[in-house]
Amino acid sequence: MAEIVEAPVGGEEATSAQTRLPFESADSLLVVRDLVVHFHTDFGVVKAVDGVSYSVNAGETLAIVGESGSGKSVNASAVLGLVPPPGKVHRGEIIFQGQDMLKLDDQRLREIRGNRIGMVFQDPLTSLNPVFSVGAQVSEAVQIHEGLARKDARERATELLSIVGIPRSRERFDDYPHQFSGGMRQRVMIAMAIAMKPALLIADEPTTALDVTVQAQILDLLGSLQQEFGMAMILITHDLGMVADQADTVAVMYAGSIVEYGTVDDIYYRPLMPYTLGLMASVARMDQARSGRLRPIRGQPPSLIFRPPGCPFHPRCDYAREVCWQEQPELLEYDQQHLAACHFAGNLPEPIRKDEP
């Protein structure tokens, strides 16, 4: 358990949440702990990922939300062993199913890669090889992984596709991805993904480019194939909104870290955390009346290089106080597995709000 720690300026007594998440236990899928992503560039070190923390529960929805730039794919490539170079896990733990991803020689992880870790990536149209048909595509992953003759990899690549809600799969089969909608491009790639019935499904912005139907189908069919396999799902998305059905807790990502981490109710309905309240003021709310327009967050996140000292969400907060400049606040329980990062956490002062956008 987590010791407990002297209560931040502002807030109540708080638990250290850096030894043991709340949501971790003997039986969770997957945990990352401390894990820390760094690019070495020309321009210095890019501190991509710094010391994110947080657990999946078999069958459970975990969705890693913040603004571009925040880290969300840098953790979801770490958990598979695909950071690109020049980037470098430099530390941490990724046990998934008792092992440890990090440890594993490569041979290893492409065993788990595909087969008991699915995952869809943010833009199918560069996923997928333009020169081959679609069916060809989701063949070849039946057959690295279970082995199948080709014939017999057709016809199970068929049966997924028309699983995925693509019309008339064996007529299809034979196209290629140019010949797809993005939408039906995005069920290609699902197929491909969830092929081996995995244990956890990571999807990274998968309903980007698409309209807002597309959206809703693509997160239906997320939804339904997650019941029907048992899957566990890290869902990466930069759209509060996106989630509020689908998730069962919310990591909110700002600079490479978590600042604030909860059920779907606590960051929906009770956040804590001054750059979630902005994230929820910026988007348009069905469960509300609505009270005005919708209030972007002021500025641009910061640099990845040259962090500013103290809380890294301070330039940007409506709330900052002089602790917030000097000090960086740690990620505390406030409440029971809820988790936040701002030294005025449960109890903000009155907002300073600049005319400015």
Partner chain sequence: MAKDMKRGATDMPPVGAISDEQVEDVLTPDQQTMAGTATAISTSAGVPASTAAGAEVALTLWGDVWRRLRKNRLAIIGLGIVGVLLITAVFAPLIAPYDTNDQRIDVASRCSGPCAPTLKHWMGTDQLGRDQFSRIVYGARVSVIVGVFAVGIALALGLALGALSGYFGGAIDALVMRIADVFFAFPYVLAAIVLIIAIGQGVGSIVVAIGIFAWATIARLLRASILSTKETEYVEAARALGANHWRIITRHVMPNSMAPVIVYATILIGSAILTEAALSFLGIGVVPPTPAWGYMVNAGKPFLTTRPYMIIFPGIAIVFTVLGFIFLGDGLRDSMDPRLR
The other form holds:
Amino acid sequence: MAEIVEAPVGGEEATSAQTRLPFESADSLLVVRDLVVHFHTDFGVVKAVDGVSYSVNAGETLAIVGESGSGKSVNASAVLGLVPPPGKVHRGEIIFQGQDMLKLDDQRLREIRGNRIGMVFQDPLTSLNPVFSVGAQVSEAVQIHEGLARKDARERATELLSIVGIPRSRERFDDYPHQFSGGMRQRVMIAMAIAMKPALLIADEPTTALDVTVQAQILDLLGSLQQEFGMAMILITHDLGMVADQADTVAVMYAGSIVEYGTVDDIYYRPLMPYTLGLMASVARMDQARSGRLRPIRGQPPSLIFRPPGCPFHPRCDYAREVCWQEQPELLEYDQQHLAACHFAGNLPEPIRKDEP
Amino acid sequence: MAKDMKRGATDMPPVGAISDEQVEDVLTPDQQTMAGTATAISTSAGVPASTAAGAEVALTLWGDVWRRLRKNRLAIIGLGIVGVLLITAVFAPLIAPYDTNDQRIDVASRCSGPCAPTLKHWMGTDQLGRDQFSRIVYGARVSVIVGVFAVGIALALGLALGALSGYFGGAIDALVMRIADVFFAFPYVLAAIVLIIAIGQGVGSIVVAIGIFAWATIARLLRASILSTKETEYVEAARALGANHWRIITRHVMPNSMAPVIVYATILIGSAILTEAALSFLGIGVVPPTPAWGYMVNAGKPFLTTRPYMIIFPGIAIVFTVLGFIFLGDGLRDSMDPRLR
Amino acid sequence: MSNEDTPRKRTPSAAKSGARKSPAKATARAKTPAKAKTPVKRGAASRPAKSAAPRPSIREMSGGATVTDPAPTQPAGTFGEELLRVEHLVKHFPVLRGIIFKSKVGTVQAVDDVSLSIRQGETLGVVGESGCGKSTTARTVLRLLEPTSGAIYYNGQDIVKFNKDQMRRLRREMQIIFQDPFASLNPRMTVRSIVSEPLVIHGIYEKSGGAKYVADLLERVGLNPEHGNRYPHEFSGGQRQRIGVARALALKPKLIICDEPVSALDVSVQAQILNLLEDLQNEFGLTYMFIAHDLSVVRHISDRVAVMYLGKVVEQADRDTLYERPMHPYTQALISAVPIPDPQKERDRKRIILEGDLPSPLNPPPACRFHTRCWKAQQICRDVEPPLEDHGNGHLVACHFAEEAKVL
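Just the form predicted on its own so far, so send over the form predicted in complex with its partner chain.
First the chain shown before, then all remaining chains and molecules of the complex.
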């Protein structure tokens, strides 16, 4: 099991189009290879995304999981060509439906964005313009991409609002964002995202700002829309429950790199990398009676400016040995379609558990 | 090294500079903190992450502001001008080559009025043969005194009333703010003129006039700032600990509400100096023969076309001084802006 | 179903007017024998069942269920005597318009007739969505907000009637830990001055051991005391929360109200803080009121859990009962809405999707406040407010159609 099957990603040579990602297939919708995004700040280079590769197949959901500062959101904005300054994509390929997004000009990129790739962000309040009515904003989205006349656009927007479950959408068309609740605003965002029946939906923490019962509504809506349109989805979240519920494949990010990548069952039931193990052990479980203390990961997530040398997780890792702070492990396939970046993946040594503070 | 890392670690500029919600993901304050501690931890894995190596570099409000201010070229120019002004005012007797009231009739008569700049009098002399440069140097004193004391009065009134108004709210707030409205409704300079006529001409009158008309803005700014500060959880925490109003105001609310007031007060010094110059120009400011820039401009008025240096030099002094305070104020605003921290 | 028939029966209005004195007496009686003892530790040997006299007013309801005291005594457990008892707590916020002449245009019924009790050494979890009044309840208990009506008994004394001085002294016994570790620490104060502030305020800084005590506190919560000169922004979220814990702990309080203490933290750091809170509880015999919207965390840390919806407690039970056999439809929906980090379980689970949004607390639905989103709602739910009834073993439910369901 610990045997190295192949070394598909990581390293410079992996950028060549021949190497195949574990989940890549003929109908892969999106293939990201060795993506590197850095932010040049006065205080050093923030290595937000540092050599990340993954792929999404049509109709499937890839969850990118990570804590704050893991680079998971920057990853998504890079796919959309929306890395905010002073961020810069340094290297890599983002192949969407056969085209390298990084080689397209702004015009083409805009056409793809919002047309074939939809996006939903965390905060539905700041994503909507407060001075335009909700309906106007949805019809604008429709007008831009579909080239509909004003009246038709209004018709289509009303239809979209009712698809995403806004009751009395015709009456509420002229309401302003502040008259909508958080959940309703998120529905509006989803309506705009799916207006063009995109092939891929990128949802960045889509329910973090919402209440639990509303979160359930939104997840339910996203799930049914996904089925209806056959959309693929990249779900970016820190919520392990939501990942278990939604994802087909999971990429766990830590300090700008993917540290484990596999099917949702592999990640949850057969984790290889100590960080994934630690994450699973540190969450409180609602479905189980209490069985003693939680086992937290010690320490704090690292800085992306001063990334620990070697394996970025080694300062917090119970299994770390000398090799871990000397060499950065590559993301390698240890099992069928199950990758991990760990020197001891699948063969962990005795833990050296230090006293937890 | 450790010091530099600490600095880097505690800075937020990436967040402010990028100013996009996605950047939360790039670099949260947690990570910023960790930046400095990362290496420390790799050598002593397992200890609480706060164990950064290196000496304590406590970053106070001013340390933090200064670090950002340093990078703002205009602000540094402003600071330079203000510095020159202060030095000039304090050391005027050492800098000025002549006595300001040293009337040289012989010089004046030779030039039939003001003389053009020469090596001895490099800003020329005025119609009474007094050295212009010396008068400008001493004029800085008037400007500084007016700026500092007028703003001092405005701050004293504005801070006290603004704090009461913002912190306690209710009837006190309504009362103070309505009084402030009344002061807003007066035309500033006109009111000052009336006041000066009432209590007599002189530096003291100008200071009082400006001070009691400028407090209202300070009170408003502070009040608005306090309204948001007093809702913060650390103020609530202090209340939960049983702290009294005085302690909450002085230790928690005021230190965290002062930034906009400091910015405004800086700019206000400039504008007080300008007001003084305007009043002196109108002849109701500083009493001659005390050298004041506005008064000097006034004196140069008849010679505007023939001997423009009479007006140019004091004019430049006024413009640069006021600009200096505005640059500094703007710089402070940028470096104190809470969105950047 | 009317509650207002006989004068003998206790009605909320009677209690609100202060007509009843018994709970104060009862608790006062209850606490005397154990007064001198050290606080009970969690997991310590089982204490005798709560010695308080039986509540006087258990009575039969027409429906057959019993209505207990507003804040009923929970079954005997390993905990000490009752420390905090909230009765019919109401907090309304007037909505005002106008600048000089303010006029009331509405009332936000943030907390409406909430009754709770917490025993020494126990952790009571309070869960609910935004606007359910859980944080308002917490702040009212601490009297950071003045209650509109109702009583708050701490050690048998109604602290609503306390004057400024009494309140100041009481603050040494009750503390709060806030949600946002970035907002709850004064950015202009060093860590050391933040943690010593409570001692300074109460004039016991020297007496408590001064700098040494503060250093010990910092060490106890897992911080390096040498970093006392630093400012809060130099610490990460988890470490800041530790500072907040140290501050709350400084006065050696008995009751700590934890207002979403881990919701702003990363998952891996959440567990650190939860463990710290548990250790401190064991070490100092602390009593927690733990407010959160994260149901998983609440199950982990609480002994008993109260579920709030729009200013009301709709269900209350010990933690395992509440999660395994919830009876109120809202609780069921809430639990079912939370995805479990277990893919296979998730595939088999059925989710109850509630219709619509939370109604505004400015204008809450009449009678049962949940009826607008409830799949079980009948006419009676729109007409009659369901009382919080005991369905056995202190499992309290406020629903006309309470029924166990398994939603995990």
